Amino acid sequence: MSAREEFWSIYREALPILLVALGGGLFAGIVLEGMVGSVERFPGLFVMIPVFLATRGNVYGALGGRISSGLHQGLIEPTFERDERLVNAVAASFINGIGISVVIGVLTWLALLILGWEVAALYELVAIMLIAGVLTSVVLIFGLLALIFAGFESGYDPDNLVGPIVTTLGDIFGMLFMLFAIGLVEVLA
């Protein structure tokens, strides 16, 4: 395949998913707009949002890269059957995703406290991040696996799918589950 043919192949595969990602980003922005009122109840919330979304991309982008490499090398089959490599990669990503969510809540609280800014209670920020982190992690893991496996089976290069899938799922479900977590913490706190 020539360089030009390879370019157009990548472009054809990536463009549709990038358009879906654009729509997902807009939807996440709409959800964010709906959260503005919660900022008064939970000062520090807006500080956590970009960090939370970025870490979803980092943790699950790495998982997507491992899956993509495993598919290309024939080490992972595109099926939901027990595979030690896949189980280990998913478990590590899940633990990292949950752990970093808690760290985000703690570091946000500490940073705002040091700056002398108003900040919600530590347990509130950590609870919001933990709930949103767990729920988003579950959706990202299963969504990422399902979409990459389906794309691979349909002849798409998973390397072209991982980034847009992770960012779109992470933005949409990250914001939805953060909104859910805020509502839950408001009721319970």
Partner chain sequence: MDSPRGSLGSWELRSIVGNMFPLLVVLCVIVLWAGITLEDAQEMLEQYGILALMVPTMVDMGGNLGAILSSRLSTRLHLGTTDFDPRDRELWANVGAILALAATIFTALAFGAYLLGGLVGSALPLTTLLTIALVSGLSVAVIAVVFSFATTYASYRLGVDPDDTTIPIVTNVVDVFGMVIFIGVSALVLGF
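Right, the form predicted alone is done, so what does the form predicted together with the partner chain look like?
There are no partners or other molecules in what follows, just the one chain.
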């Protein structure tokens, strides 16, 4: 392939996926803009947002990568069944996704304490992360599996689907569930 053809083939292949991710990112931005006022109630909230969004990609990107190589290797079937490998992969993602959400709350609290900045109560930050983490895990894990399975059955290479699906779903649902969690903790705390 000539360099020019290579250039256009990469560009054409990646552009639609990145445009979908851009749409998800702008939607998440609208939700984020709505949260600007809540930062004064919960100082430290904005520290958690990029970390929370990045973590969604790390946990569920890894799950997606594992599932798509499992499908390629014929280790798992593209259906929701009680297969031990599939169950383990899903359970591990729940543990990782929810566990790391709690870690984010604690780390944020510690970092702001060390910096000497104003910070919300530890239990408030952890509660927001825990609620948002649990809800996002459920939607992302089952949404991701359903989309990968459907894609695999209709002949798409799951490797090309995982990254953009995770980024887009993670941005949209991550921010929506964080907004919900902030509202809930505001009422309860």
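Whichever C-alpha set is largest while still superposing within 1.5 Å between the two forms counts as the rigid core. Since we're looking at a predicted model, the values are computed, not measured. Residue numbers count along the first chain shown, from 1.
> If you line up the core, does residue 176 shift 2 angstroms or more at its C-alpha between these two forms?
Moves: no, less than 2 Å.
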